[in-house]
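Only one chain is included here, represented as structure tokens and corresponding to the form predicted on its own.
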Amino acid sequence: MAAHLSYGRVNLNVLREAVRRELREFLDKCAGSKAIVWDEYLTGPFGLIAQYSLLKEHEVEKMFTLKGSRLPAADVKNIIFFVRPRLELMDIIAENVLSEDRRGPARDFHILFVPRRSLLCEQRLKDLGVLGSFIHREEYSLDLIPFDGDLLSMESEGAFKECYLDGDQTSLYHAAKGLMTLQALYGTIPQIFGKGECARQVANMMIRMKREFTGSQNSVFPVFDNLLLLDRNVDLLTPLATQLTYEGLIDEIYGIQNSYVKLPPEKFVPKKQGDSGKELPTEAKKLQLNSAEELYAEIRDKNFNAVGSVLSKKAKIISAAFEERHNAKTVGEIKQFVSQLPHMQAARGSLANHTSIAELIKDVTTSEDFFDKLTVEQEFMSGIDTDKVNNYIEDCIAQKHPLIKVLRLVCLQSVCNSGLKQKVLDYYKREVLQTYGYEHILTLHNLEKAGLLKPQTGGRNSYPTIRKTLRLWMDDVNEQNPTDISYVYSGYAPLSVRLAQLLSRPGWRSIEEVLRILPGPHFEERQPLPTGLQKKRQPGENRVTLVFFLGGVTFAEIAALRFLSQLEDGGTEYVIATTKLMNGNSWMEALMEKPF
């Protein structure tokens, strides 16, 4: 059991166990010793649901990464390929299988597609002459992976690009399938709200899937009261801005992958070792970040400016606890102190790690360039000078700062101005192409197609109306003891989260005008519940809303929703699901065309 998955109102261990059971059943079909050949992208997500010990129990003896040519030698009966349904991976698998056939004793091959089988892939294997070599060809529907007690992600890296650029709805189908799995485990969700074109399609798919399963009535008592489906393109602004929560900044600077972060090792060397002139470690320090760690759960969602005081307070408490040993006189007292020791040592280790991380982040956030960039972002978001060429962006291009940084700022300006004047847009495009190379013309085209970088049409900027109606900019933000979600960006309240907040109270009718300006339809669907399963809420009991971000979500938005869940009189607790956990950099990367 992963304890941190069951601390919230919804016990996500139920989902994790269901997924693990399906994996065990598949492994048991392949009798005998096994080697797994992994599509490298899947190892991270799989690590969150099944450790090596579980695979070992089911006779998995070797694990390899999927690469061209021959597989490493392994004395096993079964070779199982765990792969995403991608054509280029089928070519590598065929190469592996053919070279194994030539090697000697026959092996049993199996293939497990994650999350769906694909006819195109099977056809490719057939064309390459290896389809018949596979005894089991199955799919493993790993749609939603539990990351934390209130967080699920599909970790589908191309979802935004597929939906908004390629018109490919595969990831929306997987989202609908994932929601059906959730409903099978946690009961039918009585009300569905949505905003955006993709949200509408996912809701339609869910309703159609429910109709197809009419025979089986879901008799599980509903845990969720509402589902809110939100398109990422309803709020293109939020991921472009720099997140200012502790977890958000770790992700912005170092990148969090499947709840792990890799950090520069020199900050984590115990002092004594450093003094003796030993070699400094060169391998990155890898840490897991989730709420199983007490201290991290406390500081992850705070504004970074509020983290230092928490860490120093914790340091005092821990050193006072260690001082207690001098007061332990009797055998009973000593025994009690010793029993608390492992917990205290873990707390001390955790504090040392987070103090080091905070120092690393502080080196970045106190730099002049970080401050200049943040100032420009905040000017755009509060509506200052969004309609002319920005000097700071010009300087960044002239000094050839990283292209992703420049694109994020130009897109932010475009979104905060409902598109740029043609003259300004052409100037930026010309400067970017001349400085960074003409191969990026395809990337600029993608950004335009996604609505991130576009000419202003109709000559009217609708952002000020949206900003004022939804109170997206707050001047006086209390970063230490916040009273509003705008603390996560030190002034800007994420539009997506504001929509969720207003839906729960007073309802979307109060913002009809803004909903019409934002892209895509808004809708509400009811799913009838069988008699006896209607929920009678106790006085003071909070509603549970699942917010599903189609196209990705940032850690700052997650922090803002957690903040709303913890409000005394909020009335709603949120569970968050998404196609991908992302930040502005990973989002831009996914939209960039790789030069050939």
Contents of the next structure:
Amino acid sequence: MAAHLSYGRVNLNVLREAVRRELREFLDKCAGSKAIVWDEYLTGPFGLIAQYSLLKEHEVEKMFTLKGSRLPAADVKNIIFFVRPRLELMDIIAENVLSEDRRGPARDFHILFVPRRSLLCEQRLKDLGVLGSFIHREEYSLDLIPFDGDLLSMESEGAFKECYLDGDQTSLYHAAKGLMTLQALYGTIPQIFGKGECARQVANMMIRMKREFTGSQNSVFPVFDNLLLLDRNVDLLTPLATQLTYEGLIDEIYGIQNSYVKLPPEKFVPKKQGDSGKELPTEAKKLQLNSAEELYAEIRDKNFNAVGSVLSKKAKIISAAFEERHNAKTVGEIKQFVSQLPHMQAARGSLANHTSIAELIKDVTTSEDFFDKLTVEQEFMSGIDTDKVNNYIEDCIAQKHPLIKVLRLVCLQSVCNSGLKQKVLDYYKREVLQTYGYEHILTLHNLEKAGLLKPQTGGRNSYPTIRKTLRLWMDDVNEQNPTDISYVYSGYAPLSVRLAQLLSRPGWRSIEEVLRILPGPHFEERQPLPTGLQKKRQPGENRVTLVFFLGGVTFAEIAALRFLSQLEDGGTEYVIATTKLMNGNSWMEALMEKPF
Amino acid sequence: MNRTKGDEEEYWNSSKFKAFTFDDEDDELSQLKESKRAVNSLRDFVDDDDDDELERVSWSGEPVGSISWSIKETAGHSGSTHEGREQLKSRNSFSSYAQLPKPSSTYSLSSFFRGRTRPGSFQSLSDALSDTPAKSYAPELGRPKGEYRDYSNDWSPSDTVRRLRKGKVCSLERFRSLQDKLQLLEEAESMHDGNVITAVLIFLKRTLSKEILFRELEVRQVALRHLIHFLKEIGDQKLLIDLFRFLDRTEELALSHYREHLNIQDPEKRKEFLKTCISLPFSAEDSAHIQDHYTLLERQIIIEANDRHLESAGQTEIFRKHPRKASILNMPLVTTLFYSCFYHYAEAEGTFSSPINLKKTFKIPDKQYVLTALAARAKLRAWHDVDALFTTKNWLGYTKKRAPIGFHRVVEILHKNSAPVQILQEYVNLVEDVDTKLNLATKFKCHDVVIDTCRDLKDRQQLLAYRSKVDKGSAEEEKIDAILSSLQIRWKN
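Could I see the form predicted in complex with the partner chain next, after the form predicted on its own?
Next comes the full complex, this chain leading.
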């Protein structure tokens, strides 16, 4: 059912099966028929590990979305709440439980906290007088969810804000726990590298957790050679820039949620004869995007400028394949053609979808405003005019473009200038507050606290040094047949991925100076292996490195790492894990201050 | 961008700036079209049977059988529509098809974190911890809930914290001395488990005096951050502000207090609340903004009451012709200025709702003011006001046109508000830079400006090229022909 998870170097289906089994075990503990009440946020991540059929096999008969007041009627023995440990959800659950009709048949209540039980939440339930109503209060450690053959995410949207603004390390604790689970399944990872304060914390937690479990030797042969822990705040720049890979642009423009994207339906209406009278659908078209789809796996990581030619080539191949039917003369040939039909039809459907998506994206990327925005971004990233008020940003504010877009640009300028001159910063601030509302002063403070928007201190701009040493700006970029990771942003090489690349070859010792400029410590830890488990690498065999982005990762960065994996003489294959799949928009959104 | 021409040339041609365009004519667009065509032609060939096994997705794209789809399905609202029935049909076929493979792995996650309750001697991680090997560390299910509560009284702080971390409910009450409590906190801190840290903090908050709690946390930064986060979460604003005051973190105190206004819906109450924020210890910059925020809302309340009255009375033309779409309360300053330029443009400076008054009160820069006023007056098609906005008189009484935002911007805004060509033309002509002028004139079809500019530039080629763009037999064409045949002009090409 999730074959694409096992395509990669590391079979992530093992993890998926493990979490599925855990889910079954919990369901079986609540004997009898059941209804699940869902925290809506969780349905997306759960959808990646289980389908309704699995729940049904374990007597789940009804499913509802968590809402206030009374629960819908359901003739079941058990009511199970699947929720994140959040206080506001506890209030709703309490309301549900308290308004339960006492004349009806008694039903058993249970709570499954995902990914963790929370004493704070249980305290709240106790305060509301309902804690005793629950027979089972359990946790389901869905820390790392497999998204694709080489991709894991915790889908914790608040992780960046909690770590870097609130100083709450709970999500780091979950990351460490997730890594322990991975090690239990895939063996101890012998070497840990890291850069950043949070990376240091996670490594410490892992080492501590391992120490607590001494006595039990992990006897699984190690699959991963290295773990690289990276703080998002080591590279604040990359997510601010507009991603220019196919998948990155889909995410920038439409937002990919749990590997699904919702698209305007008009482009996806199949043209059939005789149903011209049919109304156009108004509901968005939802598509799943992962490597299970052959075509998508091929084009997702390409620069968007290289996608059109692939699509047209595919179209020719498929056309030719369908034409084959004229050549099929004998029964055997016809039979063979027919047997290939399902595959061809799938390929055709896939091509149709991606042609439509590419058209939708093209409408955006060819617009004048997109061009102007990109020009400004590229100026900033290559170090031009970062120290004065930018005309385009000014125009965007004057024309009241979305605040998120404005903030992304201003932050980008600030990061590329190691902070803005006080005068420039004050000017932007005033413009933003007057145009979008004074209450955004709170958001601006959050951005400042996260280091995204700040006054330049000491009057020195260290970005040029970083840019030059790490070769973040490449003038000769080949979008069609890339030779460097900088193709994912048409010129800018993501700093985070450059660090990963340089770690594998020639090692971080060559960039000590830059590492000192970037925030947080860099370190290396070894986890000794018993001799029997030590790997003897065959000549030519690639190492496997797990790169864990603490605070989020973008699709463009993932694409860049996949590009490195595929390099013939790269020597390293990457598996990517993160607290959240994100882009500049969702990032800014998470940092904006909203009413309680 | 104040680049010289040479710079500009280099700027556009240098490879540094990758425009996101598709290079040549044989470009993506045509390629996309091609694949689209191919796809469409294929559709005719293959019978498009949506119910076949490829399309196991309902129209909304929810894969049939997925959890989010099933919530709708089992909630029992669908099934009445055609689509619902179709979903049902395909789901039934699906569930029989989808015989789930039995897991190949016998190691479940829980087996790693539980004692040796499972057959097979897989060494579990928690073995190391277990004093009695058969004991389970996760709360056992299937037992009465009372049973996994612990009443044992002899756990040390470190044992207790470890048990808390495993999700066991255990009483903290017996840690009575300050020393014990602090040890408990330190143990929790060293685990980095926010859940446990918070649990201990709840206990400390309940059992310690505020002063002692604050004093001890001041030297324990991790716990302190968690307490702040926790207080924000539960909305204990009072204690939070006390804490910030104690820590002398004045700016955070101010921001935290100010933040509360977001939750006050009633405009009068919100205004009163904002008033209490003015004296808070913000930075000098922010302080001015907060003051402005208060003043703005105060204004808006007055304007709103007045205008609502005017509108409902139905005597004022502007409100009759252009009914208000929404209340002005809580709108940003620039929006308020636009509103006032729209409904109250001619008012004397003395009234609260006059644009000039707003400009002065909030020190709105000229540029901002002109932009907003222009947009508002253009929307009302009050071209006379637009004209006046850019007309200045010098001391001799001569008038001159001047725009602090540059006339190219004026033209763009006028065009956006669909100004007639005569008006556009007038402002295009005022654009100083000749290239920009020519571009704008071409873009907005101000033929006369294009023709005259070409003539002034003595650019015969460009004029010839433009001739093909104007309508045949039009006055413009005649004008171009007349110029082209003129012997007075010395063409440069």
